[in-house]
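What follows is a single chain, given as structure tokens, in the form predicted on its own.
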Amino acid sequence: MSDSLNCDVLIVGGGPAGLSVASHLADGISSIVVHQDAEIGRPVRTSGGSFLRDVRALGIPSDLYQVIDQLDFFADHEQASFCIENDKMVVLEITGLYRYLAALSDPLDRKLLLGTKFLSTQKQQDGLYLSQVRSRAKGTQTVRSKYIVDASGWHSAVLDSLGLGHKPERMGVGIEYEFPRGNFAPNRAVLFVGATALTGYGWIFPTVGNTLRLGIGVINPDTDLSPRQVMNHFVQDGHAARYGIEIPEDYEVNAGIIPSVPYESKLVYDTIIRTGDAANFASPTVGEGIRMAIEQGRHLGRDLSAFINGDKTAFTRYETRAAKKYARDYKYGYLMNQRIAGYTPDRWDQAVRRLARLSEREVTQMLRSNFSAGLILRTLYLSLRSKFFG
């Protein structure tokens, strides 16, 4: 079975990127937003860490996310804690988030195709794109639109699809086992790196919804070791007691992939536009990126817009206010992934004693991959000191 639809964008993906760039279309754009799921924010496919002056400032409700204060860091033999009062962290209740960014653009000329796959697209000599689509319900689609936002994550679907761009050699891989909150508190966060987790870490997050989530992330292919094997490990190795949890038989697994590759400046190829995880927008030390999707993505909706109403500079706009914002901290960012990914137990070790030598400011900065010229002197004198003088 085949038909057609048209429409003015078509947002290939509905995770936080997509569904931004739909709420904030000018009156009058129509979209199309395909997304490879049944059901939006289902299944979870990221951790939800952020911060929560940046989800205020997106106007995120408050009963959308758990703040963090207390954040405490393992190595094999080392610990750092942070008491973190000015740049609290914050984890988000995901399939609650993408529900509400979805609700945005409902009063808008917007359509939504769940459980939809986007398979290829072609541009036409009149300048449109015939883009197909496939579903169980409706089988094999045709859509026209004049602009497409490749907002499809790690696979870079649109752009793979005309040649432009490819899927990302290196990722972050990540699995997440959800259980009741039990004991533990709900202002603390716990990462941990070493053997439990080599060439990536470890998180340990508690949610609004009162449960844990429970996760390990490795980078392929630094590592041949899938995060199952991983996790599999920790579990019958007994260390999840350290950390003051239990873990119950009954659990839910989530799963997720992040590109874990240097940042590319380009964003716009004529009319076809990326963003979200499609274009990078991922702090590259610890592949935290949902407030960066979300601004970027709002970004991207205005300035689509404004393009599609005759400013000709929108898409220039937007690549240079994107690269002014990441490139400089995401070169720095990238090669400490890069050297961290290759660290030994013993060198974890010593990274977590610098660690704690930083200040609450100097954490948090680091998180955000903000690498002030401060910081990386500091880090660096840090580094040097551990070396001479252990």
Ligand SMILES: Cc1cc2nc3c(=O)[nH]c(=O)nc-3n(C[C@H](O)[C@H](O)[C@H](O)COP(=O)(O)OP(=O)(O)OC[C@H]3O[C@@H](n4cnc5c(N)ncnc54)[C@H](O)[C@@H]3O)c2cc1C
Contents of the next structure:
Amino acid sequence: MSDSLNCDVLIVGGGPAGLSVASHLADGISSIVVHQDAEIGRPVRTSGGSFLRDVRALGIPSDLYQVIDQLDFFADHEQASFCIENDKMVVLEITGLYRYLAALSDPLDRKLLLGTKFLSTQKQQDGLYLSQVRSRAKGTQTVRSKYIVDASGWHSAVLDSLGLGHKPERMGVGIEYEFPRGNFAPNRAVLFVGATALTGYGWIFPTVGNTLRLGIGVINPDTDLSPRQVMNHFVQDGHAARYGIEIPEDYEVNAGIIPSVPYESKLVYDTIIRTGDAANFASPTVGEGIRMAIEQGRHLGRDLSAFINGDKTAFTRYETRAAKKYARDYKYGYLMNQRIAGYTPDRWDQAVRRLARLSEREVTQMLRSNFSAGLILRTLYLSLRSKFFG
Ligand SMILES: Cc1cc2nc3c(=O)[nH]c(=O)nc-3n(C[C@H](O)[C@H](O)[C@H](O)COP(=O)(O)OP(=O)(O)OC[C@H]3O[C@@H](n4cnc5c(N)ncnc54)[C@H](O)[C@@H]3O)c2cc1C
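What would you give as the form predicted together with this ligand, now that the form predicted on its own is on the page?
First the chain shown before, then all remaining chains and molecules of the complex.
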């Protein structure tokens, strides 16, 4: 059975990006978010590391994150520990946060279709898009809209359907086990690299709900192994004890995918606009993308409203603002990402030894993918020093 819906803006994807676009569209502009999952914020496909300053600036309530001020890096034979005084980190409570973002939209203006998958779209002669969406409850429906926002994450479902883009050829693929925190300190996070994490890295994050998220991400196709295989080795070889954790028999499994490709500034294709992971806004060093998805999604909601209301410069503003914020830093970040993805465990030992010589600020800047000239010079200097003097 086929039935038809109309709106100004069809938003594909109900993750942080799509929900933030919806909540920041102006009154009088109608939107429909189609989200293929049956619930907002479940299943969890991400681990939620971010920065306190930024989540406060976004107005996220403090019961939705755990503050982290101790950060430990481990390679196979080296360790570097930092007390973070100034630029503290957080671990976001994903399901609660995404539901909070959804609740920022007035349900009267903004339709949210859960369990509904965007299939394809075609531009009609009148300039409107006719999109096919499918749900178990309603079968196939068509949505007629003037604009489509591709907020479908790594799927890039809309751009893919129109041949304007495609799914990324290089991807970070992650798996996470979530279980009670036990004695692990609630303010401490661990990042580990080397033989236990191959092309990617591992993390241990405590949450506000007193759980721990133990995750491993690898880059495909840089390695053929899946994160599950790498995690199985991690568990079987008993590495957990080194970080002060014990993995119980029962745990929840979270898994997800993030693009790992160079940043491209083009975000607008006539009346199709991409945002969030579909626009590759996540940082190339550690794959942090939630705050970017919220921030840029909110900008897009406002800019798209301005465009619809006659401001023809609004789309350029959206593209230029994002490029100014990310293009330069992400170029260096991506180079670093490619380089370190090929590190052997020995090289990781050297890298963590160098890391220990950086200041707290330099480390957080690197995690943020903020590459000032000073930071680039200093890491280069430390790299040369370790090459020649060990
Ligand atoms: C393993 C892992 C760990 C990560 N860790 C962190 C971290 O610590 N901190 C951080 O900030 N970021 C992290 N990220 C990145 C972060 O998850 C993303 O940057 C962020 O989720 C991007 O938001 P988004 O809304 O653009 O996309 P998504 O969160 O991917 O949301 C897109 C949604 O669209 C839906 N969708 C896709 N196709 C369709 C379709 N055809 N029809 C309808 N719906 C569709 C999907 O089901 C999905 O829910 C991690 C990612 C992974 C994979």
